[in-house]
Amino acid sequence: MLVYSLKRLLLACLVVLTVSGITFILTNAAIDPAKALAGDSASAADIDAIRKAYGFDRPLPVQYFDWLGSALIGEFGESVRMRRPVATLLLERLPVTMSLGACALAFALLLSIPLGVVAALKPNSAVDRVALSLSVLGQALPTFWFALMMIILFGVILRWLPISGSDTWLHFVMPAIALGYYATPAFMRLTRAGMIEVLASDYIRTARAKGLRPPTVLFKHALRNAVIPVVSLAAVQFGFMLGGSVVIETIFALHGVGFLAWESISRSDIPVVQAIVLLISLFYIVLTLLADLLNAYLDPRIRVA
C-alpha cells in the first residue's frame, strides 16, 4: 500500500506541475499583464515602465518559476483591479464555494445511491423505469435553466426559499440542488450497474446460502463493492462542482470562488485567474488521489495491479 501511495503521489505532483505551467503560459499569452495593470488609457511608455518594474520583460520560464515558488508558499500576488492580495480574496470566497460543493455532492449521493440500489433490486420494474427516467431528465436539463425555474417557483411564487445571498443554510438549498442534480444520473446509473453485477456474483450466492440476513448481504457485501467506482466518480464530480459553480454562483449571487473567477476574467485580472485555475486544478488532483487511495484500501486487487 505504501509503494502504491508513493507512486500515486509522485504522479499527482507531476500533474500539478504540468497544469500550473500550462495555466501560466496560456494566461500570459491571452493577455499582456503590463497592459492589464496600466489600464486602457496608458501610453506605450507607461506600459514599458510597468513591464520593467514588475519583471514582465524577463523570459517566460523565469517568470513562471518565480510565480510557482511564490505560489507554493501561498503568495499569488495582488489583484490588478481590487488592489488586494489574491490569497486573501481566495480565503474569503473559498468557504462559500466549498459549502456549495459539499451540499451539492451530498444531495447527489443521497438521491442517487438509494435509487440505484432499488433499481438494481428490481430491474425492469416500474421503480427501475422511474429511476432511469430521472437519470435521462437530469442529463437533459441545462443547469442554468433548472436553477431559474426553481427561483421562479420556490423563490418568487411560493416564497419558500431565498433566491440570493449566503447568510443561512436556506440560501444553499436551491443552488445545491441545481448543481448536484446534474451529477445524480451518473451516480445512479453507476450504482445500478455495479449492484446488478455484484448481486449476480458467486460470493453473494454463497453469502445467501450461509443464511446471512438480506440486509447484511445487501449492505455489507454487495453495496461495499458496488460503490467502489462511485467513490472515484464522486471525487471527480466534486472537483467539477467546485470548478463549474461559476454559473450557479452568478445566478444565485453567491460570492464564492466561481463568482470571483467570472469577475476576474471579465476584468482581465490575471493574478486572480491564475490562482483560481491552479486552486481548482489542485482540488481535482488531490480528490482524485484520495479516491485512488480509498479504492486501493477497499479493493486490494487495485494495489497489485
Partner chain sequence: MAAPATFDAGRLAPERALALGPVALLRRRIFGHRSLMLGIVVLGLMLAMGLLAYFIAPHDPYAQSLASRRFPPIWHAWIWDDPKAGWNNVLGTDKVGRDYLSRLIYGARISLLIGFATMVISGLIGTTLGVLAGYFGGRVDMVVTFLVTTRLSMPVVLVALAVVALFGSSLEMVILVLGFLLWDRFAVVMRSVTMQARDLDYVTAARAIGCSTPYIIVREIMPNIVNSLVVVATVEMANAILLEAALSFLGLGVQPPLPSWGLMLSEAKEDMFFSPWMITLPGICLFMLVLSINLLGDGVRDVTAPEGRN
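Residue numbers count along the first chain shown, from 1. All of these numbers come straight from a predicted model, not from anything done at the bench. Basically, rigid core = biggest C-alpha set you can superpose within 1.5 Å across the two forms. First, how it differs from the form predicted in complex with its partner chain.
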Given for the second form:
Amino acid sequence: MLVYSLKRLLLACLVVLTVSGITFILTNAAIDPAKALAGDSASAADIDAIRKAYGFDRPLPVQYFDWLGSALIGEFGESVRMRRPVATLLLERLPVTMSLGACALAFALLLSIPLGVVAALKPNSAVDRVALSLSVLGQALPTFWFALMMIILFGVILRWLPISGSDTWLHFVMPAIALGYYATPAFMRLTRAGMIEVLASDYIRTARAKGLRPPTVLFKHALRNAVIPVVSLAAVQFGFMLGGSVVIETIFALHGVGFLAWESISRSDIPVVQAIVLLISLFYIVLTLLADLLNAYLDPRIRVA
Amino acid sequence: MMKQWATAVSAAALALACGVPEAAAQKSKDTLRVAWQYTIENVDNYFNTNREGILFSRMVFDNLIDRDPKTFKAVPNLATAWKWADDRTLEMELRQGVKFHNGEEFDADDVVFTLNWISDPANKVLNQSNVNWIEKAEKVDKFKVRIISKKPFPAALEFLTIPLVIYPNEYYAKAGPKEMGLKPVGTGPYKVTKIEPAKEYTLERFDGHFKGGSKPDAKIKHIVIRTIPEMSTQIAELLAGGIDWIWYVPTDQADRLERVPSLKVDRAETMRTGYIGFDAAGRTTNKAINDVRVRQAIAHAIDRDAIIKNLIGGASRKIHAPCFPTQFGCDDSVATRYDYDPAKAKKLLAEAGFANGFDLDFYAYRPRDWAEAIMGYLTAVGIRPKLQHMTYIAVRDKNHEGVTPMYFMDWGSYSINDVSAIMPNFFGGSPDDFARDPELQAWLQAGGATVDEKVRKENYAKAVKRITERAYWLPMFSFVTNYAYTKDLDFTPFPDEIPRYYQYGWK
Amino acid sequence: MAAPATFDAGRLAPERALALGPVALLRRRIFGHRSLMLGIVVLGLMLAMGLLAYFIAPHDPYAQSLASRRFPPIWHAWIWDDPKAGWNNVLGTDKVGRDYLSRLIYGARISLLIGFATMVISGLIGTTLGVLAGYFGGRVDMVVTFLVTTRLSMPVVLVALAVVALFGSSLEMVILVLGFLLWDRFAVVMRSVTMQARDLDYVTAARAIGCSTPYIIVREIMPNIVNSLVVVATVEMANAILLEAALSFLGLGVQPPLPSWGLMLSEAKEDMFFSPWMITLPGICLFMLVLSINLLGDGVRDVTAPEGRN
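Moving on from the form predicted alone, kindly provide the form predicted in complex with its partner chain as a structure.
Full complex below, order starting with the chain above.
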C-alpha cells in the first residue's frame, strides 16, 4: 500500500509540475508580462525598466521556478488590472465556487443514485427506460441554454427563485442544477451497473437466503458496495465542475473563481489566469489521488497494478 | 497563507448554511438597486479606467469644479472661485466647512496633496494623460491653492471637472491605494458602507454632506450596486423585480421593455462617439488599407443612416467630424462628408487596384449586430472582412500593438466638452495613433498649447479637415444610452452619460 | 466508466439468433434498435442538410437587410396575425435581417464540421497513444498514463477559453484547441481494449509466427477495437459541439458572420424574454444533433456488444 501511495504521489507531483509549466509557457508566449504590468500609457523605456525591476529579462526557466516557488507558499503575485494580490482575490472568490460545486454534486448524486437503484432493481422496465431516456435527453442540452430557460421559468415567470447573486442558499439552486445535471447520466449508469452486478453476486444471494429483509439487503449490503465507484467518479466530477463553472457563474452573476477566470482572460490579467488554472488542476489531482488511494484501500487487487 | 485558505473553505460551508432571500419592492426600504455590467477595477478613482468607476467616484468623491450637465458651464464645487494668474497658473479659492466621510476637514492641504501625489509618475496612476499636465500644486493659505501646469493647458478646467477628485490627505497618506480601494473616503453625497470588490457596493447617504456645492444632498437613503455581467440576466432581474435600474440595454430590448407596465425606458444621446479607425500609417501588414482610396471606398460603402435608424435608434445622430458636435473645436462644416454610395465605393476600390476586393481583419467590441451590419456593407462591395470580436480592453491592447487594420471603437471623451479630450488621444502620436501624420500632430499640439480661442479653433478645424479628407477615421454616429428602470424611480439621463444617482428620488 | 445503455430493442430470442448468420444477425439488431435508427435518421438528415445547404436554403445566409430585421416566424402570422411574419422568411429573420431558416441550415455545416474535425484530431492523438500504451505496456504505458492524467487535470473550458482569447478565435482555432483537449477518453478506452485484444489467442499466435508489430496492430488489434472507437468518437463529437456552443456563448468561439448554432444562441440570448423563438430554434437544432449523435453511440454499443450490456 505504501509503495503504491508513494508512486501515485510522485505521479501527482509530476503532473502538477507539467501543468504549471504548460500554463506558464503558454501565457508568457501570448503576452509580454512587463507590458501588461506597465499599463497603457507606458513608454518603451518604462516597459524596459519594469522588465528589469520585476526580473522578466531572466531566462524563462528561472522565472518559472521562481514563480512556482512563490506559488507553493500560496503567493501568486499581483493582479495586473485590479492591483490586488492574486491570493486574496482567489480567497474572496473560492467560497462561492466551492459552494456551487458542492451543491451541483449533491444535486447530481441525489438525483442519480435513487434513479440508478430503481433502474437496477427492475432492469428494462418502464422506470429503467424513463430514467435512461431522461439522462440521454439531458446530456444533449447545452448548459447555458438550459440555464437561461430556468431563469425564464423559475426566476421571471414563477418568481420562485432568485436569479443572480450568491447571498443565500436559494441563490444556488438554479446554478447547481444547471451545472450538475450534465454529470447525472454518468452517475446513474454507474450506480445502475454496480447495483446489477452486486445484486447478482454470491454474497447478496447468501444474504437473501439467510432471510434478511429486502431493504436491509438492498441498502446495507448492495448499495454500499455499488456506490464505491460512484464516489471516486464524484471526486473526479467535482474537479471538472470547478473548471466548468465559467459559463454558469457568468450567467447567474456568481462572483466565483470561474467568473474571475473569465474576466481575467478577457482582460489579459495573466497572473490571475495562471493561478486559477494551477489551482483547479491541483484540486483535480488531489481529488483523484484521494479517490485512487481509497479504491486501493478498498480493493487490494489495484495495489499490485 | 495556509490559515487563510482554511478560512476560505469554512466560509464556503457558511455561505450555504445561512439566510433566506430578501423580499422585492425596494422603494419601501428606500434602497435603489442598480446593476452594472462591468466590474470597477478598483474604486480608487486613479486606479480605474472604466465608466462605472467614474459613476462611483461622483457619488463618493468631489471635484474642485463641476459642470452643469445641460449648459456645460463650469460651476463651483469644492472650489468656490478660480482664475488664471498667468497662462500656466490657476488660482483657486476653496470652500470652507466641508467634511470628509471620516470627519476630516477639507482644506488646501488635501488639494495640494492629492494633485501632487497623482501627478508624481512614481505613484503609477493609470490614465497618465489625466494628470501629466500638472507640474505642481501649492498651498497659498488654508483655503487657497495654486495649480501650475507644465505648459499652457487650456483644458485644465475640464480635467478638474470630471477625472480629478480630491482625497483626504491624512487618510490617504496612511491608507494608500490599497486601503482606498477597499474603504474609500471622500466628501461626496454618499459614503461607502460595504464593499465586496467587483461584486457588490453598498452606499449610504452621507448626512454631513456640504451645502452649496454642485451636488444636492442625496435623496435615496441606500444604493446597492451589483455587477451582473450578462445583459439577459440583468433584464431578467429587472423583470422579476430584483433590480431597479439597468443601463446599456440593447435597443431592441429597450423597445420591448418599454411595453412592460411596471417599467420605464429612456433613450438619451450621449457624448460617446462611434468611429471606424483605419491603419493609414502602415503599422499593420494590411497594405490595402494604407491607400486613401480604399478608406474612402469603405466610407462610401457603409449606410450609416440605415444603421442609425434600424440598430441604434433614439436620438442618435450621424457624425461627420471626428468628435462630438458640442465639443469646443469640433467644426463639422469643414469635414469631408461621405454619402452612402456603393457604386462609388466599388469604383474607388477598382482605381486602387482592388476590384476583386481584399481580406480585412475587423476588430470590434460593441454589440455584435452593429459589427455584423458594417461587415454586411463591406461584403456588398467585395471586401472580405473577418471579424475579431473581443472585449474593449482586448481591442484597445491590439490597437496599441498596432495590429488592427480596421476597428470599430468609440470614445466618451471623459465627458469633457472640448476636442482636446478626443483628437490628441488618437492623432497625437500615441499608441492609438494610426495616422502618424506629423502635420496633423503639429496642429493638435498648437490647438492644445494656448488659451486663445481663435487660434485653437483654426488649428482644430485644420485637423478635422485632414482627418476626414484622408479618411483616417470614419466618424459614425453619436451613441444612445438606453436606460430601463422601475416606474417608481424619478430618473433623468444626462448627455454626459453619467447618471447622478444622488439627484434621483422615488415618485 | 459509463456502463452500457440498455435499450431492449434488438434483443432476440436465443433460438432465433442461433438460426441466423452473423451479418444477418447484426442487420437484425441494427434495424430492430429503435433509438439507434432514430439517431441514424436524424443525423443523416442533419448531414444532408449541411451538405446540400446550398440547394436547400431559400436565401443567402449572409445577405442582410436592415429594413427587414427581426421578422417573426410564420406561425406568428397564424396565431397572432403578425403582419411581419410571412412565407418569404418562414422562420423569421435575425438582428440584421438575415433569413433564419437559411442560417439554421448552413449552421448544420459548422456544427458538424467542428464535431467531426475535432473528433478526428483527438481520435488520432488518443487512439495512437492508447493503442501504444495498451499494446506495449510497461514504460510506454506509464508515459501515456502520465500524459492522460496531465490532460485530465487541465480544466477544458478554462484552457480553451484562455488559448482562444490569447491567440485569437476562429473556426480553425476552435477545432484545433478542442482537438488537442479532448483526446483523453480515446486514450483511456483504447488502452484498455487493446490490452484485452493483445492477449487474444490469434494475436498471440500472430506474434508467435513472427508477424511484425505494425502488422499486428493494424491487422489484428484494430478490427477488435473499432467498435469501442466508434462509441468514444460519438461521445467526443457531441462533447465538441456542445463546447463550441459554450465558447461561442462567451463570444470566444466561431466568429460572425458564420452561422454557427452556438453563435446564434449567443446572439439571441437577450431576446429570450420577448422573442423566445430566436433562442429556441437554434437550441432545438443543437439539441437534436447532439441527441442523435449520442443515440448513435449508445446504439452502436448495444448492437456490437449485446452480451456485455448489463
